[in-house]
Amino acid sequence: MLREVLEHIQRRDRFVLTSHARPDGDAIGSALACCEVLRQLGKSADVVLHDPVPRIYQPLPFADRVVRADCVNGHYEAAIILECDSIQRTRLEGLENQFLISIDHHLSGRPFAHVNWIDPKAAATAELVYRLAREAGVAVSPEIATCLYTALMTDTGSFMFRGTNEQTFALARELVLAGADPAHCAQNIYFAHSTAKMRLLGAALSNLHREGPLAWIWVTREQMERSQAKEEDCEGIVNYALSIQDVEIAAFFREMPDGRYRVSLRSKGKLNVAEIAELFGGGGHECASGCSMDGPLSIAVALMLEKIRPASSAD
């Protein structure tokens, strides 16, 4: 298949790249390597966002290039969609015309482009784009090597998610090489967080609730309001809930201007929370899933709750 997808790459020279709203850090750094692996190839590239690139995300090579945008305006030959299911999850209208080529890693991916290159044996979908770059005879330099590393990094929980393997480091290793500074890459992420979000995570903890191997926190427009915080803020807010010891199983919810919950759930590998995001119309990783639901909160915990309870008691 990335033979295939690498013909349809040589046969068009404009293309547009996008990936999911609330773009995280795999979605960013692997449309902004993929993009310059076009361009290295000579090819006319653009990355069109729904969303802004998050603050933390903002320091990478390429990023000030990312245009936002409802619906995707410009003469293009073909759309590189990468981790998504579905073009709906881009948010962007104007993709439906458009030939599609599909790069994904998730368990829950679906073919819904012209070629799909769906693998999620992958650790990342930067993973992919750099089996790209090799095979069409591309340089992975610095800039690359540092939008495909943070991809990596972040996608894995920082090298610590099932599924992370040796084949991960060797990755990890031959973007070092490349150039690629892991420390400089970590600190962008992991100590740039804003004032508002540090609020939050305290506003979110505030509302913590455990059950055995269950822990579960939210936060409200009222409190998202109050710590001034921006959606972005949310990333990674769940992980402490599964950073308390004995605890196998996370999810956060966070209410939506139009009432609904956005659900993150995360697991430290015996419950595949992909399942169970899938049950309500999302996906993800098997430890790393996210959904949406709709409120009262008191409702959508009851519905989310109802989901894991005989799946992680049968774990």
The other form holds:
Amino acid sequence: MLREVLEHIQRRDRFVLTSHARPDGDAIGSALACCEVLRQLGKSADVVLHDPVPRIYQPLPFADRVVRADCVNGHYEAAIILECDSIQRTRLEGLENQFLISIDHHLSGRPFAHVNWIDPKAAATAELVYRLAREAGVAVSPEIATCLYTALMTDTGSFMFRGTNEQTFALARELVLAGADPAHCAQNIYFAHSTAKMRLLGAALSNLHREGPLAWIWVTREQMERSQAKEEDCEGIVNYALSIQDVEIAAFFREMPDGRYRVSLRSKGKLNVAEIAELFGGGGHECASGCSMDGPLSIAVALMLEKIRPASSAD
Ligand code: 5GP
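Now that you have shown the form predicted on its own, what about the form predicted together with guanosine-5'-monophosphate?
Below, the chain from earlier opens the complete complex, with every other chain and molecule after it.
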């Protein structure tokens, strides 16, 4: 597949790159790095995202290249969609008319594009972008390495999620050799929270519930507003519920402006939470997945627990 993707790239000149809405570290890091790889190949390439670059990713090299938009305009010859399992999740209009190349590593990845390179064995989409750079003969600069290392670090939960293996560390080594600085990358992500996020965390933890191996927390719209938190401040909050001893699965429910709930699911590895999220139209990885559910909160929680309980007791 790698060769096929590269052949399609070589045949064209003007690319638009994108990823899913509410982009995470792998979405941003992979898109920025891939854009630079294409530019090194002499192509024209733009990164267009539906949502702004979250604050913690703004120090990444090339982050100022990201164009925020609702729609893809311009005379592109192909769109490369990274780390995303459908056109809909990009929340960009206009992609339907493009020649689409999908590069993804999700277990729940679907072949929606004209060319689909989906490798669930890869620790992050960043790994695939790295392979693409190597295959294309592009030198991995310290800037590209920094984007890819940050993507790898965040998508593996700082090299702690299941699936992290010797190949992950081999890639991390390559990226450090190419100029990524692990302490600097970690500093920007893990020691750069907003005060609002910490307030939101306090609100979420005050709603902590526990039932055997399950823990769940939530925040209402009102709590979000009182904390002056933005959507991006919700990232990672679910991990605090998962960090409790003997908790195997954690869920974080966040009320959205339309009254629906975004749900983040995390597992320590015994239960595949991608399968649970898929039951509600979402997806993700074995240990980290997400979906959206209708409110009210009590019903959303009840429906979610109904699916998680049997799965967790079967273990
Ligand atoms: P988060 O909880 O951080 O929003 O998402 C965790 C993982 O699940 C990410 O890899 C993300 O791409 C995936 N994910 C979250 N929400 C959805 C969704 O609605 N659909 C799909 N297919 N994947 C999702």
